[in-house]
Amino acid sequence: MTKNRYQMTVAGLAQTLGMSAVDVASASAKTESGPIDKQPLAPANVKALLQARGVDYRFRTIAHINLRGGIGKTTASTSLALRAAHYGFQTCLLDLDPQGSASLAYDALPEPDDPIFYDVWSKPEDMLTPALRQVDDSLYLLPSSLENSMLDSAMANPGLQKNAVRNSLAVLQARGFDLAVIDCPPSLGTAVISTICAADIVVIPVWSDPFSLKGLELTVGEIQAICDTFGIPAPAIRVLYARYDRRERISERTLDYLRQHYADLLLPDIIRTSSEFSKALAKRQSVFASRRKNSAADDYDSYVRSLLNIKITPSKPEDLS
């Protein structure tokens, strides 16, 4: 991805506030000439405006897991980062899969030598940040490489899995971060482990498949068991229903199912099926990068805000100063 590419437009944030495209104009700096719904924003501007109307960015932490794979994590993923960065968020997305997804998803795959958390995990006040990559404004990445897989060894001992993931995210937020999101990979390695000690949620995509169900059912015990393994608090579970096709009977059935059995877990937000995902893959871009409006833009968009609970009254125009 192009740094600079996706920034949060002035009609993109009058939308989300329920304001008019002048009004966001007028409360904010201008960084480009031309129409003034099609001005991009810089990410101080949409946090001014959005913390003014009290949303949170105080640091946290949120990780796509689930034991069975091919079922959305990286896309979540990379679309929350994104978008969060979008909403004003200083965001960096940790890539602890050695497939790498992400990494290529932003166009950023390491080179031979670029440290990957294999390498920083152990010192991350001295690497990690020298080992970002900054993707855009306000988004930056930890890539990753199949040399990740061999963390398995290197953190054998439990008191290292419990502290890897939560070490270097104390480095992030020193560093002024408001947002780790972690993409992880589909195994019960050490990499998710560490991950699960550390995140304030997790969210599990998950879609019709029944290996991805049972999926579901071993993540939300292994969570629980980890937790009490370690004596921590558990982080809150969220459950995304990330490939939702309305033409096809299974999905009514998965909905209902995951209405009955995960009430208060569900996500009132659902992805549906759509080729925006492929496409955007293809070009390395975002499904945000497309001014025309599109279901994988919109779907993605609500859960963020849902997730970052990014809720807006509308203001009157005397407030906007």
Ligand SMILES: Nc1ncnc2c1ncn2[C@@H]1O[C@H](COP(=O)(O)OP(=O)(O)O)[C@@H](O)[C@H]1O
Contents of the next structure:
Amino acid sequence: MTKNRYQMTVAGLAQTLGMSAVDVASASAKTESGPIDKQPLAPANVKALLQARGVDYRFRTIAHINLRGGIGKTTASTSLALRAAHYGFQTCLLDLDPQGSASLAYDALPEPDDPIFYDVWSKPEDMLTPALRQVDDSLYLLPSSLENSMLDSAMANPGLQKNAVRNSLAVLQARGFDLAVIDCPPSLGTAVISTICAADIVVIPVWSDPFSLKGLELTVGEIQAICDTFGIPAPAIRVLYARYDRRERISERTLDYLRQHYADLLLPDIIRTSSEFSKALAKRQSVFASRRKNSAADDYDSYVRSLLNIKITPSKPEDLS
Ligand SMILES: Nc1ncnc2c1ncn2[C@@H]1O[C@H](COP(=O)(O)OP(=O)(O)O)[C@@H](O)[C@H]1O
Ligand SMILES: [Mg+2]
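Return the form predicted in complex with the named molecule of this protein as a structure block, the form predicted on its own having already been given.
What follows is the entire complex, opening with the chain shown before.
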């Protein structure tokens, strides 16, 4: 396991969800001495607590796609997967980008003989689970390397493209995972087509650069075209403003543009520009590893809670006795 170590505490979860520390304390792993509100929380206990309060852990798949590179797909994927695991989702991140940036972020690049998606897609029943690396409590990774760029030639047949990612997800679901997160390359190759056929939600990260907005338009169009071609329902599409700098007028203008043209798709949660992302990446840590409060962790926490619908319904009166 990596230095992403889990940092959610009784007080942190209680504050984030607007619950009392007493309510949350029952989920404490009680592994450290000291005051109860500083105790770390085990994901399985958080899941039991939140499930009892109405949070839905039914299996789903969320992919980050934009035909433009460098705009936060990998940051969003690694942050979503890790934070979801903190909230008790048994999570698997499938790294499908031959660049392996998500694998690098988790400090889990594959060794030359380690299986990657290219090796497992045709026989996921046997190959997928042994290929997964555990990177944190409740968080697993299928790492990626350059060989995944050969998927395009290996999977030229549309029927294979339609089912390759789906078949792997079926294995994850059968193995008890709650969430699959897919980090995609910035292209319209086989991995992205197969992901579009399999995802429940496609999140398209954007920022103020015109190429990313063009990428947004193309990605939305392609999702519809691919689903029409295969005769399958399209996944839900969400747009994430993944790098917002309020000091720049262009950020404001871009936000206005998105509100005008993508009102139905735009997520209310916006990720602000922060140096925490590059600092965390340099240390192969996540933005959640720091005990210091920072906007990067706060913004991605809000994103994850709204995407996974982590809202707390008030306790029934009898629960308070
Ligand atoms: N909100 C942000 N503020 C500052 N830097 C960011 C932000 N989001 C991402 N980055 C940085 O931008 C770079 C590209 O992000 P990445 O997630 O790798 O994009 P993609 O996967 O789309 O290529 C990385 O160095 C990452 O740390
Ligand atoms: Mg990437």
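Positions refer to the first chain, counted from 1. Between two forms, the rigid core is defined as the largest C-alpha subset superposing within 1.5 Å. All of these numbers come straight from a predicted model, not from anything done at the bench.
After superposition on the rigid core, the Cα atom of S306 is displaced by less than 2 Å between these two forms. Core-superposed comparison between these two forms: CA of A14 displaced by less than 2 Å.
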